[in-house]
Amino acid sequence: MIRSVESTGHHDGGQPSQSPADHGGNGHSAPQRFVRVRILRQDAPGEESYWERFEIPYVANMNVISILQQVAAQAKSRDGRRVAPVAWDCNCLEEVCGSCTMLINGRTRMACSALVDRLLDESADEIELRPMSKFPVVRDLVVDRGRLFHSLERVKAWVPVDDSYDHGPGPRISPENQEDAYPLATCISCGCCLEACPQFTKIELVRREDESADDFEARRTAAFDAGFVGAHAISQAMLFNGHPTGKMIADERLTALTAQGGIQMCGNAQNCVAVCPKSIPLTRSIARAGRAATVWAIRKIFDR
């Protein structure tokens, strides 16, 4: 349920709104342009969400982070009410950290690379911002992406090293294999592929009054393990299974990919590859994972 806290009236016209001109010496000053923003807010986990509208001065070449910074600075809604600053996540501001993913005009994308001028071409009336729907909301546009990183732990998305002494030069990797692996290595764990995936559904648990922190964490982990692992984890499993050192525990990754919530849950909707900001060939990784899992399962039967 989403409640409304203010009127939904709009300025006339399809372009960013304009305030009356401050006439200077010649009386021909250009009117100030404004950008209208509608943000879905939530004050705390599990609470009711609500829409608030804001209006900020238009500046050329703004991105969504620029908008959020101005909204937080003025802390005032479009109808003049003083409100708490909007909370959101960001870090690098150059599409590397993956933390500023949100729903912008109904589409999952990175706030740092979403340019306001292009968004206004899509929807000249106002820009709509919502938190990702597949993760529990912490506050406003901030979500708990713990499940995303838990999926990477499930498939052991790393090269195992059990000590720190010098092992000498590592195994050689051909230029062809490097070229094939590099796109998979550009994953920034932003969650865009998970937000767009129909098989990746939201898991939000509430701690019971009589439940200890350890018991709650165990219950949450079990729920995460039962849910779909996601395209990002499948792709990372294929990346490290193709690495000369990483393939030492390839069987463990394939065990995870064929367990409950594994690759068999993929419905091949291909939404993931369509929204990936790094253009990672996720569907190719999923196809390779399916073949590798099938060969591995058959081999296990005959190895008994």
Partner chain sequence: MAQPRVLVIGGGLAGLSATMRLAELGVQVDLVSLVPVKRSHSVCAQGGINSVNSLTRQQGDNEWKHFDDTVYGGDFLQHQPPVKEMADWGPRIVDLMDRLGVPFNRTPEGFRDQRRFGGTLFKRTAFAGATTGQQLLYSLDEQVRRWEVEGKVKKWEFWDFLEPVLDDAGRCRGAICQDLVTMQFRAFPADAVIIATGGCGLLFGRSTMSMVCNGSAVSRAYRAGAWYGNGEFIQVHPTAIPGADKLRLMSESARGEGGRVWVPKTPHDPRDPRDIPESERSYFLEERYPKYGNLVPRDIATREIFDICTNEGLSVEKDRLCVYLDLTHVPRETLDRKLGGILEIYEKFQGVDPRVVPMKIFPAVHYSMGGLWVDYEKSSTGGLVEGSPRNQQTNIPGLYAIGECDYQYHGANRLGANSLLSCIFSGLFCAPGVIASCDSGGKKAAEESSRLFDSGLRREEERHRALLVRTAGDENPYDLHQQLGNLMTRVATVVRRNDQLAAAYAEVCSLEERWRRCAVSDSGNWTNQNVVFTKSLGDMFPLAKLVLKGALQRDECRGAHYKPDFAMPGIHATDPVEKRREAEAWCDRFEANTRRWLKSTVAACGPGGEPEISYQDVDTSLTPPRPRLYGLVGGEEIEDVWKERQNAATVGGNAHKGPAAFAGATG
Contents of the next structure:
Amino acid sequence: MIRSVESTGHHDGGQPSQSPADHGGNGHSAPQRFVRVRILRQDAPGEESYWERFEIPYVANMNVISILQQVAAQAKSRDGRRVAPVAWDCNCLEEVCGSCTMLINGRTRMACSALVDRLLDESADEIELRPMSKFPVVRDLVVDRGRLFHSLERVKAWVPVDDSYDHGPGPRISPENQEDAYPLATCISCGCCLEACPQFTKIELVRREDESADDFEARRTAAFDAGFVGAHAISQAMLFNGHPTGKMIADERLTALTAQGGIQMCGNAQNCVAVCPKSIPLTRSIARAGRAATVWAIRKIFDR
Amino acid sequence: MAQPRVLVIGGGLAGLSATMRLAELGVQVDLVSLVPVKRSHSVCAQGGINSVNSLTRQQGDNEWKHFDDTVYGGDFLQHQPPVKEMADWGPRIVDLMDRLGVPFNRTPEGFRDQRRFGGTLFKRTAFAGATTGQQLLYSLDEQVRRWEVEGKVKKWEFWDFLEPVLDDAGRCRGAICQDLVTMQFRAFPADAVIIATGGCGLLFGRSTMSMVCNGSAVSRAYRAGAWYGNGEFIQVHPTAIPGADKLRLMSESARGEGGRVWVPKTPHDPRDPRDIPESERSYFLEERYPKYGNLVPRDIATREIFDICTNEGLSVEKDRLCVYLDLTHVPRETLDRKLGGILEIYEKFQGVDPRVVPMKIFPAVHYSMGGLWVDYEKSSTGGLVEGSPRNQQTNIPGLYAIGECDYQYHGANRLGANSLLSCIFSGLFCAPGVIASCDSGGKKAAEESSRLFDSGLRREEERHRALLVRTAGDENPYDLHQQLGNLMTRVATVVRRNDQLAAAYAEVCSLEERWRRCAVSDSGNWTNQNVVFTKSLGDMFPLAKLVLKGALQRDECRGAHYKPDFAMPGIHATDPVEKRREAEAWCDRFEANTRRWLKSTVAACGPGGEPEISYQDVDTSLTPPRPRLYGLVGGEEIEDVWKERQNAATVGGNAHKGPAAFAGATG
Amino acid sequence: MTANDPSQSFLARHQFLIYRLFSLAGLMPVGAFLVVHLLTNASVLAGPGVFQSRVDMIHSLGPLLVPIEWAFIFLPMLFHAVVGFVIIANGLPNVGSYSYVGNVRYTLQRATGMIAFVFIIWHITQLHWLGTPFGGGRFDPHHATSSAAVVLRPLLITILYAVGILSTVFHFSNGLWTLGITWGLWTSPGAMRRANWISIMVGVLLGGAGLGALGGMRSVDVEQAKVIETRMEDVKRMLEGGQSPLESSPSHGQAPAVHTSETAAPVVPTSGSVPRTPSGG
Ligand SMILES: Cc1cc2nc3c(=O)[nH]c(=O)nc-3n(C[C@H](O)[C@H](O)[C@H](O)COP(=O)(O)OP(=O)(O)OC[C@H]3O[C@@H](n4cnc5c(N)ncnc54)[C@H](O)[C@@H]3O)c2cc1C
Ligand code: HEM
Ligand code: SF4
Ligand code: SF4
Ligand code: FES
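Okay, that is the form predicted on its own; can I get the form predicted together with the partner chain now?
Below is the whole assembly, all chains and molecules, this chain first.
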């Protein structure tokens, strides 16, 4: 709900609220409106999480990032307590860096492109922000998405060039091939597809007292390797298996995709494609990977 | 001898290309970045990357012309040998990126497609959809990931660079960084350190840049003794979408497709723009420039939009400066076909359909041409000596700077689609020189005594603790940042006036003073973004000061630096003789100005933290400076006079001729 | 096939193979059996005689029926079910937050799998001879219609059967669609939409067959069915050379070697009941 009070009202923030532009157009004595947010906070890994409520002056065209910026600036909860600013990730603010994924009103999406007006249409009372649930919380809305990048290593998501010296242009590529590949290449590694995937479950390990950093790293990597690679990585594998040079190690990618935690883990819920902010045709990639794996597995049996 | 070890700070295009090349050359690389490198600001670049190519070559293009366009666009303020080397490398770099798998758009025959960008007559720009920067960055990220798997590269993501570590001889031996999750400090011994930390848009509050473009790393290097070059040259893009959090780029093609810029004649007219009758609108660009209308060059559009809002008070909104960019008269099909993608961006972030309601736009800070001063070694052919340890090295031996955070390639104004090239080029090109420098640095960093690093560690820990205990202060860092940004945007962007600059300098000093009383609202030691922000805010003041001081001292107009009090007006005489005389006088003044001001601004951090500015000659040995006359009244006459003088100076000489005058353009 | 890291457990190393066999098992033989089974049952709509002759056809396999049932039905189904439960246990359904059609189907696939599991066990106990020790096994292959009809008569049982059948049918037909994605038969969104029609058609057809059989069983006149079945039984015996039913009896599987054609079922009233032969239809 957007509560309307006169700008002289009892806003907790202390500073006289500068009346933001009000598009109602009723001139000077526009009432200051506030947006309510409830944020699921957690001080550090392993700590209890708790809700904290904030009230933020409404500004036209606000998005969730501007709410969080305001939360940080005022550092006061709705009941006027001084609280540490909420931690969150962001960078580009134009939905291309993939930093700012969180659960907004229960759904995974990018905070920078989540417009407050639309969110209030969904839940007029209060906007709810939670950290992603499939990755370990670092603090508040910040999560550790290392596993997401590790998946890219697993499927060797790169073109295996000899070196970075000049060997002339790359291979000729038809416009059709480019149009096929480009959407896959726009994956921003945000992790929405993983968050919404019912088959992708959280792996959170805690470093043991007697464990060295390297041992912990190795244990974590092993756990990641056993878990589902995720839709984004399957799609990247298909991107590179479709590239004339990339396909030279297609078998290695298929080996990875059919190892433990590979494509077989996908249960075809197709949430991934529904939540992907970049509308990447993930299920097409998954099905193509399935086909490639079928053919490859049969071929392996007969080529043995 | 131990393996050389190099520390790269920043994983944008520049940092990643350097890392890739160094790893390939056998060097062990530590890559430190505030954000996972794949999330670096370079992903934002949309337009494309420039290089000469086989198509343009057959239309008369060559590396020289790319070089010439770049220095002409940059108003000749950059040293020419590095630019020449970059232009020469252009085709190879785009070929390489092609091989790395960048999905460049294709022609029906399967070659790379090219488009024409501002500032040239040739279709030099290769592009991958509307996300070229993202695609280039990703392909480098992938290669670096490959090296990471090989064990050649170790990434330190969510780490903040705090200071370079210098030995007693003044050579850089590594750096102190901080883990932003655990808040632990760590010394990174290295035989060379490369700074590749991008731009500093946050100095201006909101800009088209990403949130980590705060200039902190550069500022820290500067405070440690590195020089900063051409700080006052800040590029402003005319059309951006103002947002509460960020100013998002709106491509200029909106005006190209018939977009009209206007403001209501009544200030802050509260009516729906669609209800405002024609007679009560001011199409100020069309009125002031009947010849070009809405298609005036970028810098002019920027200045006029800025002027109508700030000086005439005709901004559409009261609290936020903006004007209307109106496409509602263009048929919907045309818009969808030609501008679909960019209009969707507007709709996505503004929640308003620009096909129905006029867009609100305003100029925004976009790029910083200035940056850390770096050296180069000129070759006999006018380019650079490959493998020279001087290339891209700051004045601190062993400390390098590449990418947007160096000052080397774009002079007073950057051409569109040239920055991606300069980032990748400087990264790739510097690698062998960095290795040579490692080898010449004497004993290896790994063997360096820990005393060197301990004092740095202690200093940074102390600085950090001092911030943490300041919970009782009365200043809010976010408010201070907003004030700094507003101030810088008001006085140091589009139009600059000496009185304002001088006053702003004093104001920045007082803001910095207030910063010392900043309260952090989080005194914890776990993922404390609050204290990290406060720290980086503190590092913005030295940069803000050098920008202001550089701008204040430079009494001329050059590229993005525009001072109306020192503008060279066009010639208005109609009588041919008088016209000729004025043109001669104009050229005289131009030459005098070139002698006086064609100099790199070099700022060094003085003992009290104040910038000490000196000027260095610019190497213009390859092509002499000439006036940029685009849109200037009487420009043809001036050009005639100028050409006569040039011919007289170089009888039968230099065959190189610049292309026709063009708009200085940005990306 | 994907034996990569020897330090991994057997199951981990062969996860892909196992999951693919699981998927295959769902189609062949389990799914194929389901289709045959439901269509066979639906033949009751054409009259108890027709159904009886179908059942006889199956039982004509004689002693082979047991190994065939185990090899092609029970074991594959058990394998599919076990892996299915592992998959269910490892998933984290979230339709609450993401109520997209695909996700609803994903969740239903699991729910119906579990319903099918319970239903099939119950169904087997109730009708198949395997259930005899538990007081079930009430299906009499020689009195196919009548014995089944008696069991299915109570309304509650019918409703539970309807739920079980529809769940299984949904599970199978939706499974066909996901199977096509799993194996890469349909890859593009357009192809997936078209394939969806196949799966809907299969679902409607089988659902219709299943409910039809159920309805057919309920509407059948048990006494009259018994009469028909007994008459067919007698005919069979006559054709086999007058063997006494008692001789052929307690060991199941010595089913008649010759089967009657549908139309040939003579309507001769006979009295007396035949001992139960423990075998499911
Ligand atoms: C909206 C927009 C569109 C553009 N379009 C184009 C275009 O079409 N063509 C073109 O040529 N150019 C374009 N540019 C310019 C171009 O994108 C940038 O100049 C270029 O990407 C800069 O790359 P970089 O590698 O120098 O730095 P960045 O990509 O900014 O990377 C900086 C790196 O440094 C790290 N870092 C920063 N500070 C620290 C610190 N204190 N400690 C540790 N790490 C740190 C960051 O984490 C990051 O990894 C555009 C710019 C913008 C804003
Ligand atoms: C009549 C019996 C059954 C038939 C005909 C059948 C058929 C199928 C088919 C064809 C699939 C699709 C496989 C694929 O997507 O590749 C499937 C999937 C599935 N089945 Fe069954 N099944 C039956 C019983 C069961 C039982 C008893 C369970 C156990 C609870 C079960 C659990 C599952 C699960 C969980 C899936 C989804 C697997 C995935 O998508 O990852 N099924 N089934
Ligand atoms: S289709 Fe596969 S990867 Fe995508 S959400 Fe469903 S289970 Fe996850
Ligand atoms: S595939 Fe889509 S949802 Fe998944 S990480 Fe990439 S951009 Fe995000
Ligand atoms: S901040 Fe980059 S995607 Fe949201």
